[in-house]
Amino acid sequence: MPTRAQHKTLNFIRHFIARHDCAPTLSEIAAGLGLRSKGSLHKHVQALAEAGYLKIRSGQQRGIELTRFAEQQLHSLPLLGRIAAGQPIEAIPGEDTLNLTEFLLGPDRFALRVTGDSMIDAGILDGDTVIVERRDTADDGAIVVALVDNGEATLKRLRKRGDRIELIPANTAYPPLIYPANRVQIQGVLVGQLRTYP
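Give just the one chain, in the form predicted together with the DNA, as a structure.
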């Protein structure tokens, strides 16, 4: 059971790692907690390691690691169940944790901010963030990031029509774009999407 100072220290370390992907130095912890010295911090970190919250690679800089338990907690949310209009929350059997890392990350992926409303009927709004997997081919019907004439990148639904490629907005206010296949280069395929609310 950690003391109050230890608790604050542990919390800061967890947030720091979540933000920076690497552990803080003692001085950074001290600065973050408003301390002017790192003398006592060393004792707290040591105590946390003995209590099993942390592992320390002794002597190395930034040598603080979270234990597996603390780490698992850091990247997951409880997945409570399904929610629908007019129905109570219904538990999802066998699935009670949502690990964001597994859910959205993967090799050759990157993120893009969406501007404009051309994909609004597909539930992609202005300001959303989409996650794209870099690929140079895509199945018919997929939503892709496509480059036209090596100049303009757009997010559209792909339709292959023989030697023509149609880039179809999900908004009836915009017309489909139709090009010969050799003018369109696929940069990636939409694999995920996320949004935050203020």
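Moving on from the form predicted together with the DNA, please list the structure of the form predicted on its own.
Only a single chain is listed, so you will not see partners or other molecules.
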């Protein structure tokens, strides 16, 4: 695993490449990280190359390249074990990682920012980001993105009732929305959720 300084260096390089479509120079990395000495930075870059995170093309000013291994590692988090939400248990560090790419990304996935409180009893709060897998059908009881009358989309639990569709909020303050089936188009099914805490 890279040290904290090496990880900061790697993140800077990745963000620079994404933003500028070219690799940074050592001077740009040093300036971006607020480092005065390029000597220690050079050691970090060399260590990252030796660990397989970077390729360095000698003789080129912008000769730093991220490896596929680096991209995979930058999109994963250490999975350190399980933690109880009831009685405390010992959290034991493991060697696994959680691949955020597999968890969140995919060719048929998209994200939506939630506004409103109609799904709070399902743990979906105003301001959350939900990850949706694009589908035009869904199982009864799934939380779906439904388009009504080709107009507004809504996030609700799906109930099929013969030739009618019920879109059920997870908040007793709101009544179910009931439509003829031909007025509702399923756009996708909820597969994940993100929330940040201040």
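Positions refer to the first chain, counted from 1. C-alpha atoms forming the largest set that superposes within 1.5 Å between two forms make up the rigid core. A quick note: this is a predicted structure, and the numbers were derived from the prediction, not measured.
Once the rigid core is overlaid between these two forms, H42 counts among the residues whose Cα shifts by 2 Å or more. With the core held fixed between these two forms, Q185 has its Cα displaced by under 2 Å. Relative to the superposed core, R135 shifts its CA atom by less than 2 Å between these two forms.
After superposition on the rigid core, the Cα atom of P24 is displaced by 4.5 Å between these two forms. Core-superposed comparison between these two forms: Q61 shows a Cα shift of 9.5 Å.
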